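Shown next as structure tokens: one chain only, the form predicted on its own.
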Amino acid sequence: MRGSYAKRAISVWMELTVMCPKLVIAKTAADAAIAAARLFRETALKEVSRKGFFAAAISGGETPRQMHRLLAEPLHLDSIPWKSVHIFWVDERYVPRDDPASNYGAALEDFIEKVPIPKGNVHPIPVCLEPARAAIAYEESLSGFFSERGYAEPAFDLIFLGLGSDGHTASLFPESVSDEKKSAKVESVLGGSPKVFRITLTIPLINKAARVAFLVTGKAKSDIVSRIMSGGSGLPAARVAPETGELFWLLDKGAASALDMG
């Protein structure tokens, strides 16, 4: 099993259509997940070697869960320096950990409980607090974590984002997206499906990251992918533009099918 997955991962990487350094189009959703897992691994190795730790913020949903499960496969399990990896969340719903809608609970099941990451390196959003307080607490936690490591403000090494058919990303919805001029790095919002309170990183914080990667699959997302990559008319996902970092689009052929490749 160890050898077969490694061979498949190498094969997928060789077969990817790379239109430019930051746009990767895979044949299938499974192949896009392999590309995402590789980006996670390579960034972790680079950052741990460079500064001793790797800080990543992950998203929920079925598409990223495919990538998360791969992180527990031997190729990544054995090569990622897990003791120096710190996992945070892009957003979280106000549901119990064992609820299928919990991003934290899903990540625990998919890879966190299967890899040798110290418990103290896992930083879930505190949904045990009321929403406004939870947002403040998570922002304080992020500020403290990065301050202890010499950062003036939080700046993730890698953030994985999804994309909704309405142009939302994280839990930043078109009807509730925050003003980018505000200083808040974490906010509470009410929206989405199910319509519940959520805690989310904000656009200004996301744009401080060294690397941000949209992982999007399926033809149903092709129109919104094309719209966002063409400017997006101010939709939340279109506001993602790392100030000094890199923006990646990891797509399968379905999600990329409406792009103008001319």
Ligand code: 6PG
Contents of the next structure:
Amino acid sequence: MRGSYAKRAISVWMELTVMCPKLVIAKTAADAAIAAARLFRETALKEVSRKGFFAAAISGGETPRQMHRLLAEPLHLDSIPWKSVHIFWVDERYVPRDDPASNYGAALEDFIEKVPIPKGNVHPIPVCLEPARAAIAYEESLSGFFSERGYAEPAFDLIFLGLGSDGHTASLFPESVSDEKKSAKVESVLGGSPKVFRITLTIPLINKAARVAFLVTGKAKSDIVSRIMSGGSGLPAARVAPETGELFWLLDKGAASALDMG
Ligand code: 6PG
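Since the structure above is the form predicted on its own, I would like to see how the form predicted together with the named molecule looks, so please show that one next.
First the chain shown before, then all remaining chains and molecules of the complex.
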């Protein structure tokens, strides 16, 4: 099993990166998850050997869960330098940890409880304060984490984003698009499905990352993927444009089916 999975993961990755290093179109959602897990692993190895730690921010929702589960599989479990990996969240629903809607709760179940990551390296968004204060607290914890490591401002090594059919990403919704001129790196919003308060990284902070990867699967998202990638929509996800970092689109064939590949 382990050998065949490893061979599959390598062949999927080789096949995919031949096409276009930043646009990866996988045959299936499972293959897209393999590509995403591989990006996580390769970036972790590279950053830990380069600077001694790897700081990643993960999204919630259903799409990333397959990738998260792969991180606890032997291929990644045994090769990712978990002791030097730090996990943050792109956003969180303002619900208790054991609520099915909790992004932290899902990630805990999918991989965090199954990998040897030190407890202090897991940085959930607080949901014990009222929303606006939770946003301030998370922004302060991000600033503290990165300034202790010599950064002038928070800049993740890798951020995984999802994409909603309405063009939202993180918890930045069209109806509640934040005023980017604000200096806030983390903010609280009311929206989404379930419609609850959420704490979210903002576009300016996301765009400081060294790598941002959208992981999107399913034909139902093909139109919004095409709209966002064409850049013209003005929707929150279209504002993701890393200032100096790389932008990856990890798609399956369904999500890529409306792209003009001419
Ligand atoms: C969240 C996510 C959100 C998600 C999209 C896509 O907390 O809900 O951060 O931005 O990525 O809504 O969700 P699915 O993967 O479930 O389609």
